[in-house]
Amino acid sequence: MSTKVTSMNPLITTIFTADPSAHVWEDGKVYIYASHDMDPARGCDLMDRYHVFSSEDMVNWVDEGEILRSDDVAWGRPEGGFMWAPDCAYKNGTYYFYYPHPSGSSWNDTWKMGVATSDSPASGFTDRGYIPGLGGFAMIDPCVLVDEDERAYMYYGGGSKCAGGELNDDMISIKGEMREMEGLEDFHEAAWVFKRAGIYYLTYADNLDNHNRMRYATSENPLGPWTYRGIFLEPTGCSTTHGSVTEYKGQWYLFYHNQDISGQGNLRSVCIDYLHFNEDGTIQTVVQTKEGVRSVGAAPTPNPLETTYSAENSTVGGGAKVSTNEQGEGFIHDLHLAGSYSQFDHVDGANGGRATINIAYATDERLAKLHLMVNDIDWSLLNALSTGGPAEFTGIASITVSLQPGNNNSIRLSGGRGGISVASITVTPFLD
């Protein structure tokens, strides 16, 4: 069970995740629909498979695993990729999963709104092809309000133009036209939409060079026209900034992303903050921490289906090799070397389906990576941070993968980047 009193900041650690949008559904937890930087990056453009998490406490978080990839968009861009910046909303038992996507090899000239659904909130989505009339030159970024009427609303831009109208009850097509948002000042991108005590909140990134501030407008109408208010988040430190806002259990919050941990600009993490309204309803200015959020609830149980996997379980090769020490405990070392690997074979995967694997690592580094292969399928680079020593096995790199049924599954680990040492693997198969 986790002892962790705070979320800190950046939030998800081993793999990169940006442009969290964040919502509370009727399960009582809170969901991030995130975007994905692959890593290694090569600008913004190898951004793809999507993956949610969720909490029940705000502090200890689940990788609910990848919802949605290029490869299973038909009508998207034949080189993949430029899966950027998504959103998700509910309505009468169907959740909607919205994200921009690219339908030609010209990338910005054919952005379109695709729209994939599920009965559940981070599984099974299957993709719906585009909204209709959405997208064109540099318009990204979708959010979709459900009002408390059940009228729902839909928004995006980009490139300095911010548009927003009224869904039909399919919800993927737009009733009427969309219309230009009126009042912002200095919009830029990344538009999210909220409401408080009746009033509209509409939080965007500007135009600051090289580092995007956050600015909102209100409206008593979910349309506009809107009022600007000003700033409320400074630069994180990146090039750009997105944003979403919350409630959960009676406390708000700002979600949003930063480059701590990798450095680049396209290679981001996502954080959370507590996001506080004067007596007026204008938003104070966010205090960026690197604590983050207290817990709001009990740490999640363990789940009994878990199973360790020691380095003596694994084959080594290509330089890699299994050692102990002091006290007789096995750990893999040398990964970074050419060629070298350890694989674990025979790991079961339960009925299949998710799986969560856990690595358990130490390094000195500060940030080593490790190359993750699940039955040949390439999972990419997972980051390790520094755990102060390579003999300090303190370290959980943590990401959730799909299993085959039973126990014929591998899962191989070579070096990424920088000197690690791997303990064990464990496998937790999901649940549902």
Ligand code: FUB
Contents of the next structure:
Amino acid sequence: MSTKVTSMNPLITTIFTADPSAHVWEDGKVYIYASHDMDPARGCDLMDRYHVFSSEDMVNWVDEGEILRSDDVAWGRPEGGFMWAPDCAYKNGTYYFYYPHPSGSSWNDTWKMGVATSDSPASGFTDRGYIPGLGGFAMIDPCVLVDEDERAYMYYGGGSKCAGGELNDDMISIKGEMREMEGLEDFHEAAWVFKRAGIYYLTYADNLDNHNRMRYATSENPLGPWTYRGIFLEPTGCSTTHGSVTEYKGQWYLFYHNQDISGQGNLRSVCIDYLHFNEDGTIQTVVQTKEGVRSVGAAPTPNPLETTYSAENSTVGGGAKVSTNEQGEGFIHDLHLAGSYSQFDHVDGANGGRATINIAYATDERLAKLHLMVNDIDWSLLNALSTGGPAEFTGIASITVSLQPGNNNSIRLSGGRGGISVASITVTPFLD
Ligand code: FUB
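Since the structure above is the form predicted on its own, I would like to see how the form predicted together with the named molecule looks, so please show that one next.
Whole complex next, starting from this chain.
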């Protein structure tokens, strides 16, 4: 059970995530659709394997698992990667996941707006192709607003150009033409549109060299013209900035990313902080915090399918060892040695499908890494942030993977970088 009082920033620490698009859906939960900066990175070329995260209290977040990867995109560039900032919309029982992806090897000339659909918010997505007539040079970062009258609008853009248009009822084609959004000052990319008290807000990243900020403009119409209002997020320390603004349980939040964990602009991490409006509807500058935001609901209840496998349950090899501490508790160590591994066999996947693996670890490295293989599929790399000491087993690296039905799954850990010891793994198959 979580003992966190606030969400903490960065919010998601085990994998690198960026470009968060947050939505509150009919089930009352808030969902983050994020890009995934694959580690190790090569520019932003290898970004892939979108994960979704959900919460009912803003403090405890569930990794809902991977929903789409470039291998699933038949029309995509042959080399894969380049799964950049996505968004999701809901209409008439279907979730539409919009993602920018190039269709050719010449990636920056061939952007398209892909669409995958599902009847669930965070699983079961199937690619439906791309929206005809959109894309081209630097045209990225889709955002979709479904208005109170059920009309839906798409925005996208990069390279200083932002376009908007209305989607047809099918949600995968544009009604008429896209048009340039007028009135934005210093637009770079990362458009996000939301509505509050009858006013439309368009937020975006600006062009400040190597330290983009977030600016915004407002309008009484979903497609503008827009009135520029100012900067509301100062530099985060990351060269890119990208965020979304959402209300949840009566409070407004900014979801954004920084590079506090990695120190690298291509290995980013999602954060959340409060967003406040002035009485006239203008937005106050967001205060970036380490604490994040406070709980607005009950913490999740334990899942009866959860099973913990202790260090003694694993087979170790290649130099890794299992030892016992003064309290008689076993732990795996020397995982960092070349060829070292620890394998848990006969892991129960219940009915198969999504399961969260929580790895309890200790490290005094600022940022250690673990390699995770599940049934010979690579889910690496995972971050393990310092716990303050090599025997302080307070760290949890958490990721949702896919398991086979029954109890014949195997989970293998090896060191990626830095000294790290593992006390146990806890596997929690999803109840769905
Ligand atoms: O994440 C890749 C790109 O970086 C996004 O599409 C941009 O908005 C910027 O965050």
